[in-house]
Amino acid sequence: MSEAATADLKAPPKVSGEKPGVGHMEEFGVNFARFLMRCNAECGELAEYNMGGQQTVLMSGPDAQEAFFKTLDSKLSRAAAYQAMVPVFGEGVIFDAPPDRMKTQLKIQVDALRYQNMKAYASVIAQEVQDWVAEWGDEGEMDFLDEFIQLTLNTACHCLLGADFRYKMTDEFKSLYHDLERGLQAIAFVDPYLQQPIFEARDKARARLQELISGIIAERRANKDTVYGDALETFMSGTYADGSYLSDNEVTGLVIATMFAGHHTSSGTAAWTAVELARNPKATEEVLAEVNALYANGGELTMETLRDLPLLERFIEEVLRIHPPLVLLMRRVIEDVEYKGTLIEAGKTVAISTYGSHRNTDYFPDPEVFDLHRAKPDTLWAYIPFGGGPHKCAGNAFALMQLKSIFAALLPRYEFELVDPPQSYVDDLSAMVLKPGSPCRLRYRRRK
């Protein structure tokens, strides 16, 4: 924009309580989301914040939620502001690569991820689901964002990456994926590269889950008459315009992100769904009566039969608002924007909050209340679990899918009780994805 152009805009409004140095990082670590909502609650729909010397200007309500996702990569640029996560994916994959390749390797992942894939899915996780509580008994009693994680870990790598990836994991790999979640705690978006403990870790595991993963397209490529109808076959045999392959570094890149998609959020969001089963029992009696209905109709697992589910698909919808699994969106603003007189300038962070967004009185009457049946708004952009716009999460028709298998195999077999008091259940915000917080025991027993 030019001089005279921006001369009669305003500033968004700032935040109180910065400090010398840190800015409002210290309050940002101790709880990010609260932090966010206070933002919005003391300045409005632009409200500007100091990360350490990085100026970020939160975005919040639905106008300006829409404009943060309508507006051009050109102008607000994901990569800019994902600089994070090019450790995790690797160099040269999705926000390190040039926007041709980057297009081109969002486009062989939203492939991976077709409908022609995704139809063998739903029965993929209903045996994982069955093999997972072959050894439960009637009863008992564990952590679930433990064993969450590895749920969804296993039915992840089943769907997206084929049986001989699954069955050929160990602990290692687990240990591997969690060094490489950890990495991203919220001082890797100010800086990705600090000499820091997580960080070595976070680097080998990435350097290691290369080796393993070529392992496996070495293996493929020596099978070549073998069809497999997974992600990883897709991005095997994904090219770019020139014709050439992705590298083996590109293919692990995008296997690292499809997981992220497709598993990273997931289990928080499952282990939250056995929470709001325990403590929602007459919302749960409805959505038993569906699945039961579904079974006694003679029905099985499939994509077509999860669609007549609603009630299921609206309870995970509604463990969504409350405990969105990604709470902060952000875009790096490459040229001055505009919005409603204020000037928002190149080389600030713009952002928003899905956790403050879905808690939005104006939309979401009680917003702390659990409502099987409460009304959508009467907007696109008010609930945003998955992003919006454009750029919408690629993975969320798996996520939602893999969520609607996980408990459509589990409800008809098993009963779920809170082991602590219900206000001891909280959200975990020590890093970027939220989860519950550890330990998150529930017990089970078999229904009669």
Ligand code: HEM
The other form holds:
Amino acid sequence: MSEAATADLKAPPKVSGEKPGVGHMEEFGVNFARFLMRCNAECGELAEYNMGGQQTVLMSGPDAQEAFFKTLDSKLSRAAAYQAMVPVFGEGVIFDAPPDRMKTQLKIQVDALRYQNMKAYASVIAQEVQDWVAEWGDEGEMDFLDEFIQLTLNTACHCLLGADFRYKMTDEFKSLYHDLERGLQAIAFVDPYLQQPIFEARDKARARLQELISGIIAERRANKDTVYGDALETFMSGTYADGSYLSDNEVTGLVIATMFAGHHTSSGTAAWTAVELARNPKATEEVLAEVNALYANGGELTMETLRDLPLLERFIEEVLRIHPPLVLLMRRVIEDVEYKGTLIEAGKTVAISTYGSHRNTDYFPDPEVFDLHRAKPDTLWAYIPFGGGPHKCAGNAFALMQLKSIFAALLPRYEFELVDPPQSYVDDLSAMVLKPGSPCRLRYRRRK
Ligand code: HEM
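Pass me the form predicted together with the named molecule as well; I've looked at the form predicted on its own already.
Next comes the full complex, and the chain you just saw is listed first.
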């Protein structure tokens, strides 16, 4: 924006409590979801805080959130805000690709999650859940977060890389994936290329994973007529505008990116759903009646019948309202942006908090109460667990289908009970993705 155009604009109000050198980093580190709520309560729609020198403007409320989601990438860049992901996804992949190639890669990723593939995924997930539950017996106790982390890793591998890879999934694969995950600790958002053992392990894991995936790609190219019905097939058949296919590096990057987007978001939500089912017996009875009616009518769990479970869906939506896995979404300001007479200058970061938005009492009265029949807000931009605008979650339908499939299979067979006092099940915000704190123990008993 020209100087004349910006002359009359205000600066965003600054959040109190800044400390020399570190800004608000310490308070942010204690509980960033609560810190962001304080920023909003103190300053309103726009609140500027300081993350060790990186000025960040929190945008709160439906209008500001709509502006955040709808502003073009060329002004508010997602890629620039998520550079920590580049060594994990790979060079030239998504956040490191030139805009045109990034667009094509994202489109191919979306294609892999479209309805035609979803039918195959639904039966894969149903099978995985059945195999998992087969070992449960009549009653028992387990950590549901650990269980769901494993289950959703199995389903993700199966849907992304195919049955062959899934059933041969080695400890090596799990440890590579773990090393990639560890490469995303907070320090990576300061500089992901520092000389650090965790980053060396991350880079080695990325290279080895590419070797493994290149092996499958080569095998598949030699068996051209086989249909696999998984995401890898879609990634391998996608092309750029000039007709060229994605390289093995790019295909590997898309596999990793999809896995990262979908794995912990799904496992954390599944674990919270199990806890909320155990904590809210009345709502659970209603959902159970709906699921039982589906089976009583001779229904089986398919992509279509899962759609006929609106109460179960409402239950999961309410879980996602109270415990949104991606609390903080960010963009880097590339060109000055004006919002309601305030100037947000290039070089700053803008952020929104799904957690804070879902606790806005104008739209969600008694926000900490789990209410299955809560009225939906009259705006699209207050309830945003899957984000919004052009970068809205590409796996939204997949995630809901998977969660419904899991609980429609579990609920009629087992009842759940908390092992620890209800108030001890709290959000853990120590990693990028919100999840229930450990241990997340539940007791289960076969229904009579
Ligand atoms: C409960 C589960 C999930 C939640 C709450 C969730 C949430 C989100 C959110 C908030 C965004 C937007 C990020 C931003 O604007 O910066 C996003 C993007 C994305 N999600 Fe999800 N997600 C979930 C599951 C999944 C799954 C299962 C997959 C894939 C299998 C997936 C794939 C993606 C992809 C590819 C994007 C990027 C879309 C783009 O840039 O165009 N997500 N997700």
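Numbering follows the first chain given and starts at 1. Keep in mind that what you see is a predicted model, and the values were worked out from it rather than measured. Think of the rigid core as the biggest set of C-alphas that the two forms share within 1.5 Å after superposition.
> Relative to the superposed rigid core, does the CA atom of residue 202 travel 2 Å or more between these two forms?
Yes, its C-alpha moves 2 Å or more.
> Taking the rigid core as the superposition reference, indicate whether the CA of residue 170 shifts 2 angstroms or more between these two forms.
Yes; residue 170 is a residue whose C-alpha shifts (by 2 Å or more) between these two forms when the cores are overlaid.
> Could you tell me whether the Cα atom of residue 193 shifts by at least 2 Å between these two forms after core superposition?
Yes; that C-alpha moves by at least 2 Å between these two forms.
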